[in-house]
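So this first bit is one chain, no partners, the form predicted on its own, shown in structure tokens.
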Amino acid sequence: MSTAPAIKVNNLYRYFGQLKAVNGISFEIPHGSVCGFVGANGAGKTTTMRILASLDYPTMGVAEICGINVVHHPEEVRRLIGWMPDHFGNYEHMTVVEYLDFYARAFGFSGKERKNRVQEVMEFTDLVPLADRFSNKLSKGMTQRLCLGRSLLHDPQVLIMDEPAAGLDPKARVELKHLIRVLAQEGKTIFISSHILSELGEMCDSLLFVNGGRIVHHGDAETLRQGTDALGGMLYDVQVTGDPQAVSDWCVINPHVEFLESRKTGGRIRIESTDPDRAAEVLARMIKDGLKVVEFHKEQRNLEDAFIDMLGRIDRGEGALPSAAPKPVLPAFTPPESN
């Protein structure tokens, strides 16, 4: 396995006109580990998953996979990388079993060893039931199955996923979660777009926020999730016994403590400080002042209200976005020499 980075990309850029579907992004994703890839539609995700699999060109920037270069050398990376895109196509009067042999000698399978390896990602995707089903006649879920057993077929170090969950039931969402997590125990790197962030949070162990074609976050989601809230401070649940309006009282009379929701058994309340120390005050004067406190935890928020409070803060300047550094001077793109 190279020591370089699964996949690198710097100061990559991506103009249609005066359109800039991305604009000056770098990140790094290390092998063996799954990133999600976040934004709204629009974003950039879509074009740079497309430069990452060698299907399209980047304006200016560098892009690898496992140290090789996307454009200069597309024909390597595509032996490395299984492309899962948001659509994909298919055949009539094609059954699965057909449809993943077809592909399997595009590859260079043959003979005994094509036959094997087919079977191998039948199991492995649980296509084996629809072998002689017609592969334009599936379920979603059944055809992102499909589209996952097709990617998987030449056993790729990194793997590229468009919206693979869009569309599909809750059942067959748990079934793509499974599988990805099996797939990032054997060692692959993926690298998966998604709206969905509550599951990419789940089955990410980083999530990569864009915005306009530039990195907004690269990061954890527990980072996110326990992360300060629009004005710097940090929301705790509060429940006790007796009156819940004793909270609210309390707040009032209390200074860098604010109430903000009631509930059956308290509220929830905002501390302006995210230093624990300060919680921990904040508990032992409820206490000292005879709130019967029985539960007392920071509430963490979720990945939606998260994103939109990060995009927040950029548009109202309060956050620096990495491509907001003075840009280098970037080298016009090279199409790569003809054989």
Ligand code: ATP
Second form
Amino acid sequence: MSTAPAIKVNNLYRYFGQLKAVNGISFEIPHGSVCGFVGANGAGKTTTMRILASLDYPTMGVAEICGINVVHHPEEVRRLIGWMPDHFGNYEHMTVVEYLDFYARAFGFSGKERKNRVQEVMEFTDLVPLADRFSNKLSKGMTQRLCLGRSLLHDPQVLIMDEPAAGLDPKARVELKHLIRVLAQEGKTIFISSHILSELGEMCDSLLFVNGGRIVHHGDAETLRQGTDALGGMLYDVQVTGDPQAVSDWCVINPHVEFLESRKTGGRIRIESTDPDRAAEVLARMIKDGLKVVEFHKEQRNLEDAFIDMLGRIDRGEGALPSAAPKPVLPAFTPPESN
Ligand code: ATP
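If the one shown is the form predicted on its own, what is the structure of the form predicted in complex with the named molecule?
Every chain and every other molecule in the complex is listed next, the one we just looked at coming first.
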């Protein structure tokens, strides 16, 4: 295995006319890790992934898979990656096994080896019972498993998955998550985009947040959950016996505390400080004022809140990472004529 990172992107740009879909992003993903790619609609995720999959050309910058430049050596890159697009074509009157066999042929397998690869992939993705079903008549979950199976036929080191969980019901999402976990345990590098942040947090070693074509954060989910909110406050869950309204009433007349949300026996509050002594003071004051507090604990932020906070920081001109100040250092790349 190469010592280069599994995925490396350096000062990557992709413009569509005036539109800066990818605007100077840089990141590295080490071998064997799972990285979530997060961003609002139109943030530039698919464009970045398509460049990594050698399906599009950057306007400028470098993208490499295991040290191999995706523009200069697309064939080599395609042998190393499994690409699972958000939408993919299907064929009428082609069964699941015929579909996979067709792609195994395209990957260059023949004879017994081809048969074995198709069988292994069908077993892994639990498609054996569906082998003779028409591939264009499958449910969304089955279709995603077929697409995953297709991308695994050549046993790639790196998997690039664009919104694989979109449109799946909860059961199909759990199945997909399980398959991704097994692939990660096998040592594959997985780069996966999704809007379902809570799910990404569970299975990813790191999260890459993109906004307006720029990386705004690259770190692990735990740090984000533990972090302060955009204004430097901390969230607490407060539960009381008696009237739960007492918590919100108390917050209204006390400074540095904000009531955020009612809960069955209390509510969620925000204290305008990260200092634990301040939280202790708030608790002491509540008790002194007669609130019967039975629970008072710091809440982890969910990833959605963390992401929204991050965007708020960017809007206010705070906290953007260096990648937000693009300095193109590479000569413009002129893509070869496509045929
Ligand atoms: P989504 O979550 O909606 O899939 P995304 O983060 O994947 O969004 P991209 O599909 O990369 O975003 O699109 C980034 C921007 O580039 C969008 O404004 C999109 O309209 C634009 N764009 C993408 N492909 C093209 C194209 N071929 N021609 C013109 N504009 C494009």
